[in-house]
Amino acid sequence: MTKIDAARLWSLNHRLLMSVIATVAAEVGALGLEVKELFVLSEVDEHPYPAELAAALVMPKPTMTLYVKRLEAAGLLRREIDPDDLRKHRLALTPAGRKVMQRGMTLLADAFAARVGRLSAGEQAQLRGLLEKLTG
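Let's have the structure for this sequence by itself, in the form predicted in complex with the DNA.
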């Protein structure tokens, strides 16, 4: 694969993602949530500390502070000091937060699926495996 081909693929891929975000923004907004906030919620189980979350989602720490604050105020997230390390704030989804997160991810998945419908189930699994290697 030549360099210019890789750049082209990358660019198309980027456009695909931007377009999916734009498509679901309105529906996700109806849940009282922004798309980026939805991403935060979706990773809380796996990365329950703000600094971890920020690294996983590739965003600066102050931005995460802001999102966590908003999500907590909205009652979607709980936050408590970690007794083992008083610097850390352990995060957890509230029941409402989990519900909204699942609905939002379904919206996102639907929009994405509409575009990747060209791939068979097997191919989708394949793609997932490859992306996991790339992001690991």
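What would you give as the form predicted on its own, now that the form predicted in complex with the DNA is on the page?
We keep it simple here and write out only the one chain, dropping partners and molecules.
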């Protein structure tokens, strides 16, 4: 059996993801966002606390703070007092933030779908299964 070159697999995966991101970067920019800010918005519902959000996105906390401040200033994100712990602030998307996030994620999904569309239905199912196994 041939030994798998893990570094090559990582490189191919990285190249695929970065090429998809590059494909939509200008359109995401036209929405008033950097691609990383889009990822921040897309994770707020699942990870509403800034430190938790930074961990989920593998981003330094100070960087997350900058993104949160910028997104707040743009009216896309707001901080709310956590009713369960008045010492904590939760993040929430504003209606404008949700709209921009949904549009940006559609751009990314469509660009990725174009790449995945090169695979047969069976290959797509196999890819999904493998990715779920690797990320689970």
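Under this definition, the rigid core comprises the largest set of C-alpha atoms superposing within 1.5 Å between the forms. Positions refer to the first chain, counted from 1. Note that the structure is predicted; figures quoted are calculated from it, not measured.
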A113: after superposing the rigid core, is there a C-alpha shift of 2 Å or more between these two forms? no
Is the shift of I81 between these two forms large enough to count as movement, that is, does its C-alpha move by 2 Å or more after the core is superposed? yes
